[in-house]
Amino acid sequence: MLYKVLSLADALSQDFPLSKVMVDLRSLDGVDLDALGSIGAGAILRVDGDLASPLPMLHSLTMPEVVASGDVIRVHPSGQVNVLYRRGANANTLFATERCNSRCLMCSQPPHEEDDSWRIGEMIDLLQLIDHDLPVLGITGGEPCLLGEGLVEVLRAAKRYLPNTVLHILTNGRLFSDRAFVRSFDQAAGQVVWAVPVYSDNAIDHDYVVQADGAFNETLNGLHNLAERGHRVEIRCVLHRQTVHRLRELADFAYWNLPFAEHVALMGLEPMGYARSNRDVLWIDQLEYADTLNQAAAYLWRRGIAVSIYNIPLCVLPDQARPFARKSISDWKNVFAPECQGCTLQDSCCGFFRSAGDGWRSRGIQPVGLRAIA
């Protein structure tokens, strides 16, 4: 089942169905349970489970402080809560599929192969019980486009219960080298950005990195029959030992035959999944890099580009670069070392991965003094 958990003044006042909201009394008593069950409340959560109920209820939570108003959860019959929403949080995304057509050297989720078309439901009925005045939802896999008309079906209900936000997909755009698989999202033209992968200025080394031959003709197609439809675009690179060497010429490369992308995101290295049995072939010290990324973000934006750099900490890039940085990790992913204490830029650096150890981590990072920004 899932919930979308409010406090009682916020379930009797906003226009979520009744019957899918768990209403938070963990900080309330003497309310009457059997008033909530006539009106059609469809559970309660409570601190501990002494109490009666005519309502199924939820109670004696491990960790109780994950679980707050605003937010929707998955439970199930053993028990176990899953946080499918969270209201506040920095980023919220829905998880479409397991599977990929491509096995990218630094996959932080790895794919398996199994029948999870049960989640096309399951964000069906999620987008029903989502802030309404969310600015933007991810989708993310595995590869979201292997649903098929599934996706359809979710862009769809997305219009229907979410018609103000924006939402970011995250896709490798193979599929859509065909021409009349992106038609099928023509009704989702605007209000989805395809966040597509380009690692090189050639196939070479694009195709080594997503492992997959003929891959970067078909993401390039794809790419442009999206925009042929006048679908938002936005390009990204994961930087690491085998894309860092023609980051330069990636971003004339973007510059000349993707001029339809309306952002481009230089994102460093999550240390998750096949990223770490692959360290040997991937890592490379930020700082090894930093010029060189400096240059071709700036190449990118002189140009009229919208570029952001992603997951990589302000004191290990050069002072140009820092306005490009944004706050990207996940605030559930997202930690600082012990070399960070007494930063002045901590509020506006993302960090770390809380996977990243130190094996992970630049030897260039430390606190950046008042003296240092002069």
Contents of the next structure:
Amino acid sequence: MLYKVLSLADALSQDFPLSKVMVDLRSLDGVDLDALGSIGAGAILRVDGDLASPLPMLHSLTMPEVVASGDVIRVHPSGQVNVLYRRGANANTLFATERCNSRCLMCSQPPHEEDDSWRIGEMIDLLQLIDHDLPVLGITGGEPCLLGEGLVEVLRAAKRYLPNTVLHILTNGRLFSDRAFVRSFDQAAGQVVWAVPVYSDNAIDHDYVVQADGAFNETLNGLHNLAERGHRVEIRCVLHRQTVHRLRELADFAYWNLPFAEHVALMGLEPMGYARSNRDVLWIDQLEYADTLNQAAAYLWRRGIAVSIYNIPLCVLPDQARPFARKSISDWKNVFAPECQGCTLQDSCCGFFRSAGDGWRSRGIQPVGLRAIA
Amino acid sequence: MTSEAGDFQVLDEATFASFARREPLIDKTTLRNLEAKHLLYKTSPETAVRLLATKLRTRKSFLRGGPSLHIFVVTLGCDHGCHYCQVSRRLHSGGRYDMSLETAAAAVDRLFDSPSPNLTVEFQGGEPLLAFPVIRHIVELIQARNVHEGRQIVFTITSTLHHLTDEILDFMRIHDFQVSTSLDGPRDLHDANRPLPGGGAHELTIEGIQRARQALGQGSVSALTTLTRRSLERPNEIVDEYVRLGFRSIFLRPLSPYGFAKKSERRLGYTVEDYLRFYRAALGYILEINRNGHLIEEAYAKILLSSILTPFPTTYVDLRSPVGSGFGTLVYNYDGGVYASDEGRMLKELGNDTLRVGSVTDAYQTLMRSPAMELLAASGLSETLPGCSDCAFVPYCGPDPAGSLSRHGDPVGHRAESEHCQRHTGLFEILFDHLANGDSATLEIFDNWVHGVPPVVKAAN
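Having seen the form predicted on its own, could you now give me the structure of the form predicted together with its partner chain?
Below is the entire complex, every chain and molecule, led by the chain shown above.
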């Protein structure tokens, strides 16, 4: 069961179906629960369960601070609670499927082959409960396009419930090599940014990284099919030993062959999932490719393509590359190292993935003094 | 090596020879480079062909919309007596060589017949300012009509700037004119190239440049050099003059062969080799000036480099395939003749009207289906021409039917004797030499010319 957690005032003033609203009464006493029930409120949230309630009641949360007004939660009959949408978070993402048609060496979210098409319905339910002023909503997986017509339905719901929200969808784009499939997404053109990884300027290297023969050609045809139907696309590349050696050439390739891309994201590795088990083929100290990264970013930027660098701490980047770096690590995933004490750039730095142990940190980590930003 | 769409890769001779013999490439980096540039494919060619097709379509997208450069030759009258010019007539011809208002009105109709959403209206002569009332009439007709047409229109004028008045400057400011003048270098050189009764052309031009800059802004005034044989000995002095006068761009074009009187060709003309030797030296000097911190671009290099270093269409109508004549440009001559290019009307002055597409009173469809246009369509695609089709530089180049017509009497001509071909292959060789062997400072200067000088990047956070 999904609920939109709202304060009483928000529940009454905001435009969400009351039957899906869980009124947060943890800091509000003396509310007439019968009246709440009679106006159709779905449930209430209380600190403890010492009060009888005519409405379904959630109480005695193990970590009460995790649920806040505005959030959307999933409540299992067992009492387990998951937060699916968090108001005010720097990133909110729908999880489309665990299935995938690639097996990327560095996948941080390794796929599982099981039927999880129930997620389609849940995503559509969830979309109705998300704040209407949310600027960007992510959709990830697995490979969201494996939902097929289900993804089309999800996007139709997004257009209906969140017409002003940009959907940022992570996909390998391979299935878009089918023009008919691309056409089924015509109504989503403009609202969706398809964020598609291209790991190299050639098929051998790209297909090796994604562990799928023919993937490079499928993805490139997919990108062109999307662009021809007026879709917005972003190019992404995860930086590791198998991709950085032709990063500068990749930038060249993108400018010549994918100049319609509105954004290129160059991303440090997230040491989760397969990335951990493939450390020996993936690991390279960020210092070793920082100059190449700087050149690739500058090359694209001066050709009018927006560039971002994600997941790489500012101290290992050359000065000129730092303006491209973003605070990209979700707030619940990010930490700083002991070396970061006293660093003047910490406020604008992405820091590190919580999951990254010392073994995944560059030897270049060091506090940056005032002199360096002058 | 270049692809059909203009991707390029520099190979050493041994690798090239072995690649041309279809031997397996041992060096994996070269293999990947060639695959990424679509010069080689390993399995199915479909994806490579699709990407090449998209790039080719992009590169040729100047074809959409038809002619966008419309040249109005408002008068042949001129007060200069330049030896290399065969087009202009002396002053005091009683307006006999001025465009009539009826012709002007018909030409404006043809301008708007062109489907292009972007139109450049260029005024030429003679000295066009000697027929300023005609210019005013044309601009006013265009502006009135554009209220409902809604095209993007840019006005430009090529003038000595000797005849500017406050009234003219005001008019140009209101209509946002881009002004192009001729500046051949230091005073003695300029004055020798451009004899005026009583002399002083250089001084008058500089005065005109200053007045125009004051009225229209520094960025709206540019200058072109005409290079005579005298000029070729003095590359640095010519460049220095442009730097001294604060120009950020210099265009080192050779003398157009069409305007020549045969007798002065011997005195003023020069071989392509002479020109290329001059150009190489001048470009080297310009690069040195840039490396020392003064930003000035060489416009010819910028045009060619923009074709080489970007996948986008060239804005330069003189080097397009299909040919810019007619397909990118129409010229309305003072007498009501419509020509496919400026060279076309100069050919006419030499007695050859092959590139006359018709009269301003003809319907646009009639003009575009004229024998002249058919001839240009049949001979204007470099990719199909003997000597061009297998040239490595063909993605960045364009044919020269007017030159071939004047030299050989047919629009295809023969490459080995073509000044146009020798000049451009020479220029491409000079530029690719820099691209292949240049230091990072030179490549950075080229990037600045092509993409503009980057502003300071701001932190996003």
